[in-house]
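Given next, in structure tokens, is a single chain: the form predicted on its own.
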Amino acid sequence: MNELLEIRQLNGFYKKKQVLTGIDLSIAPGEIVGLVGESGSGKSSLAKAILHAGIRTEGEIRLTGKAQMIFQDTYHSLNPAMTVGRIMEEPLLIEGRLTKEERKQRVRDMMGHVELDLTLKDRYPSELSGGQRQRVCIGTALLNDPKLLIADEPVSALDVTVQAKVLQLLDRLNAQDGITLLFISHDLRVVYELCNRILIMKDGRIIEQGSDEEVFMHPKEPYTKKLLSAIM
């Protein structure tokens, strides 16, 4: 199977500071890969490198198709002056291929797909719960027809019950639609629940990787063991 994403010997820099060193990874279509590390380990920098967003890179990044980002902070990633329906219609409007009614129907269909009540389309982000806002973000990202979703701490600001429902949604989107997911988190417990494979980052490097069972049950690196001890 051809890889959806291939990264080889990637270095990344903010101004003169090196934040990524020698990154090698590949993600196959349909995989759910967890990227785990503490704050400052380089997780978000790697996501920005994949998206070519605000970081200088050296090395090779090959991505087949589009990638879209889902952020932790739904307050700042959703325009507070727009209704849900208008927010979700925006990528279709920019693309410019569909009529107004076709766009509105796509938005209605997507709202149902991410389990949002259609009555919410005329609400503003401030009127929604955290879980509802995250579903709006997921649905809006999917309207661009991405092959890869990069989810940067998408459930860390949610309570445990809502976390579980959002994780179930992501799992369903993977199973039904074949969406490939790079799931970024500091919490190995959440990653173990969702992901097929786990990458551990520290100081801008991937220091350990393997299946969810291998990393969770038989960690090799002291840093991985430290992360696991924090959730035991």
Ligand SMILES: Nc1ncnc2c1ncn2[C@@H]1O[C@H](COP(=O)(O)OP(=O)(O)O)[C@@H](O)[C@H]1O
Given for the second form:
Amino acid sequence: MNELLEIRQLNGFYKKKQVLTGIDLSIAPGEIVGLVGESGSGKSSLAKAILHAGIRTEGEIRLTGKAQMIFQDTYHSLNPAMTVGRIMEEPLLIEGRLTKEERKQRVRDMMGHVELDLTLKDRYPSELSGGQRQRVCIGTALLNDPKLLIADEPVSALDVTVQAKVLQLLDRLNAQDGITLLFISHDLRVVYELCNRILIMKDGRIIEQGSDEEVFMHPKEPYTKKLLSAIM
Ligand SMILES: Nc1ncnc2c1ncn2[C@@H]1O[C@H](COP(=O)(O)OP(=O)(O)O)[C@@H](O)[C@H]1O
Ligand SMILES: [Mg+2]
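Switch from the form predicted on its own to the form predicted in complex with this ligand and give that structure.
All chains and molecules follow, beginning with the one already shown.
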């Protein structure tokens, strides 16, 4: 098996309440997989299960390498008391392998990589635009050296033009760096643009999956057809 992530018969619970049921899925290295479903269907809970954080699970989750997550709410994802440079340096500090000069250089390189102007290094999150903050989140996540990046509604709070640019960035990181993406969205349109494969989630289950073409052109489930009709 050369899958990056393999999930078998996963159930997820908050206290006694079951919110994930019988999830089976595999993600291969280099894929961009879209996870779609309406609010409350369990998308974020599945992400939490993969990170083993904040949800009790049964079943099997096998992940090769590290996963990192980025969120819709970039403001609360970033420490407001730290500058951008300091925020991005944090994972390298924790890792503790590089000298101060090497860390500064890695942060500068990463800022370039995620297309952040270097002059933003000494700014605070509150002084940045939403798009710039999401780039800081993405760069910081990448400095943790993940194999899988889970993006939970990463562009849902952004203007359409800014959305398009952040999606381009994620696409480029996949193509250039080979980063594997699990892209969570309630917006099928965005998912169709970016993803090679689509999972449809409803009431804690994955009810349909296939290539972007299959799911878009030949949806099987009435629920998927309903999601599609909402954007046509
Ligand atoms: N921390 C929590 N405690 C209890 N119930 C939760 C918690 N987080 C989410 N839920 C419930 O779990 C279900 C799935 O939520 P969630 O995974 O956030 O869905 P989505 O991300 O698709 O909107 C919903 O019914 C939600 O109310
Ligand atoms: Mg969610």
